[in-house]
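Here we start with a single chain on its own, the form predicted alone, put down as structure tokens.
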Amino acid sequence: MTKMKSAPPLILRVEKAGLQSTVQDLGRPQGASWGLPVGGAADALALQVANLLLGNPHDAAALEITLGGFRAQFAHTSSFALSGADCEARLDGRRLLPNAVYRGLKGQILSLGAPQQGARSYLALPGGIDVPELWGSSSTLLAAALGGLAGRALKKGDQLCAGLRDHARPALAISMPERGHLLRFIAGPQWAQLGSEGQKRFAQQSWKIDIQSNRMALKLNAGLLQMEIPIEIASHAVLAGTVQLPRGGQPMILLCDAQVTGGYPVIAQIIQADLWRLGQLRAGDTVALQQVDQPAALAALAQQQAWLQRIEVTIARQCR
């Protein structure tokens, strides 16, 4: 006899969805071979931290809340974790800190205001947010209206279910690495054609994030750059963190929802260990760029992965 699968537990009823709240996990990298953007959390480090705090798989689906403005009521008592930008979250008016685990009681109201710094907050539920997987991921891809909750951003009246029923978690909080305003990069394939003066300007001046920035790309403002040697190149593969220089001269850094190919010169690639910082930048923020070599980029990534592993071990010990 086949055992009936129980319905996923309803945890939250959305009262206010904010500017843009979507279900995200670590994306679908295999989708690139089909022409699909990888997608996933803009700040993948914060998403993983939220999941680790709750004892979830590190890639479980969570809610990505952009610039706060979110409010929901607990339909059932449940633990939850918050990470990423500090949105002055409150539970029935009680102030909550980011990067910590809490427990919401049935009927309580969770609200997130506008962050003073950073752009995106992550809300994790036990077992991850229960939405169907599509091509190996639960991430929402708004441009294609697929994944997540019906392929769209949340709206008032939506209901969020958890993958698991509530399980008590000890009160835990961690400190995230300092986000700062420094982005490290390695030279791209067309770095040499930028010329010494262009290279100097790119790496030594400060850049402001343009208002025309989103999950596809961050545009940089601080004067225009031009290739010293104009070139025409065929369309080629691009990734999150790829820095393209269109003919207009305004550099742009691709983010998680970027297309998988592009035809603009690639002057740089933000190192993988700093991609999470891109997801917390917003219009008007200032960034500086620092060139590093490949060994330094790999060392930074190894250091970040070791930090995540230490957190996972520490949390496991606390929960015994």
Given for the second form:
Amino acid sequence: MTKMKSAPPLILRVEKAGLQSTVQDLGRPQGASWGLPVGGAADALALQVANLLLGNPHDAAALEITLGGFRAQFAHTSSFALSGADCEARLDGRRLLPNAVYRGLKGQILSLGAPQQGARSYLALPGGIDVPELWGSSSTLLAAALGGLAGRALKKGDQLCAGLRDHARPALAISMPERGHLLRFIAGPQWAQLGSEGQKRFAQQSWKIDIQSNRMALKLNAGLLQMEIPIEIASHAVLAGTVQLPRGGQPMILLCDAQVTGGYPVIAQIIQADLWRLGQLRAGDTVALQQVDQPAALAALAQQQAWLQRIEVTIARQCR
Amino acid sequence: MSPLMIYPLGETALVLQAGAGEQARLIAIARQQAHSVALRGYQLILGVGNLTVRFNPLQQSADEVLAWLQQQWAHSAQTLDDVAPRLHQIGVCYGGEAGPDLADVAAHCGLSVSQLIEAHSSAVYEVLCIGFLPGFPYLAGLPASLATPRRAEPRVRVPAGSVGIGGAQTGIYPCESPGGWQLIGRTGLALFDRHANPPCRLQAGDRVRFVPQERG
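To test you: the structure above is the form predicted alone. What is the structure of the form predicted together with its partner chain?
What follows is the entire complex, opening with the chain shown before.
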């Protein structure tokens, strides 16, 4: 006879789900041939930090909370970690810092207000949030109503279970890199057709994030931009960080839920190391774009990976 | 033969641009390399006339991926005939509530409604790639006489299974979404079913024929 697997421990009862709270991990990259967006956390760096703080695998499922407004009660005592946008989180009224590990006691209330800056906060539980995996990932894809908690955003009354029963974690906090307002990019395949004047404007003016932005794309506002040589291109792969320029002249930076293929000219690609910054931008924020070359992009990515690894090693040492 | 170009898309992807005339070869690479690609940790994304390889630039160099792509391209000419296309017959209810724009499209094309249905359902379409929405097929083969501009005002909600014409293309909305295509009918067939294996009914290289169905 097989031993019955014990039910995953229930940790939180959601009292207020906020604007949009979804279960996310690092996404589902292998679904491209089915037309599935990769998805996953909009700020994958913050998600990984929250997981590492708890001793979870870096890609475990956590809760992505957009613009705060979240409240839940602990059904069982458990450690948890918060990262990303600072939402003046409180545990029974006591102020919590972002990017830190805490312990919630049974009956206590965890609440997140509205962030002063940044857009998304991450809440990790021991062993990750327990939801069924779909094609190797727990991430929620709202557009297709797939993954996560029944393919939808959380609502009042939902219950969140953890992958593991609580084991007390040492109190730890980490300082995240400055978000800043700079996004670095590599010239895209249609950069040349933008013309030197257009290129100059793209890289020198500051851009405002439009209100019409979501997990699929951020629209940029400011003077409109036109291709010097208008071109029609066939549908091709687009990625998170791809900057498209539709005929209307308003550039779009694609985000984690970007569709697999698109047909607009691609003038730039935001470097991987800066993708997490995109997930923290919100309407009205100003960004500047700076062109870098491939070696600079790779160096920044390697540096970021090394930083994450240092956190992992340091925390492992603390917990020994 | 159209000129072959391989260029980077950021530091994590290379795009092989071959032109729409070479779609069969691109499909052959995507299909036959599924195993080797998974081993290497690559991802292949097929477009129309192009194929993108994503890789982890901290684990593989762009030069390595470039060499692999060139090799696959050279090899694909010989393996082209190994791919036998599957034909899917997709039942469609034309017109009525299922296809509210049918009469407008027929008028635009200078055809009667039954001529339009006849023309749309007698063509054999080729699935060029899957994209835009989960399970959405980019189909080639719409008779030129049926090309109709998109609606001036896109619909906020197009029902799943809707069959439409947008410009020189025809296609099926696999799930409910906003959309600007002219809707001529609807199929009850699920193009994307998360419980099926694989979840996507159509794949690049398949053939599709629409079969008119009585409403009932």
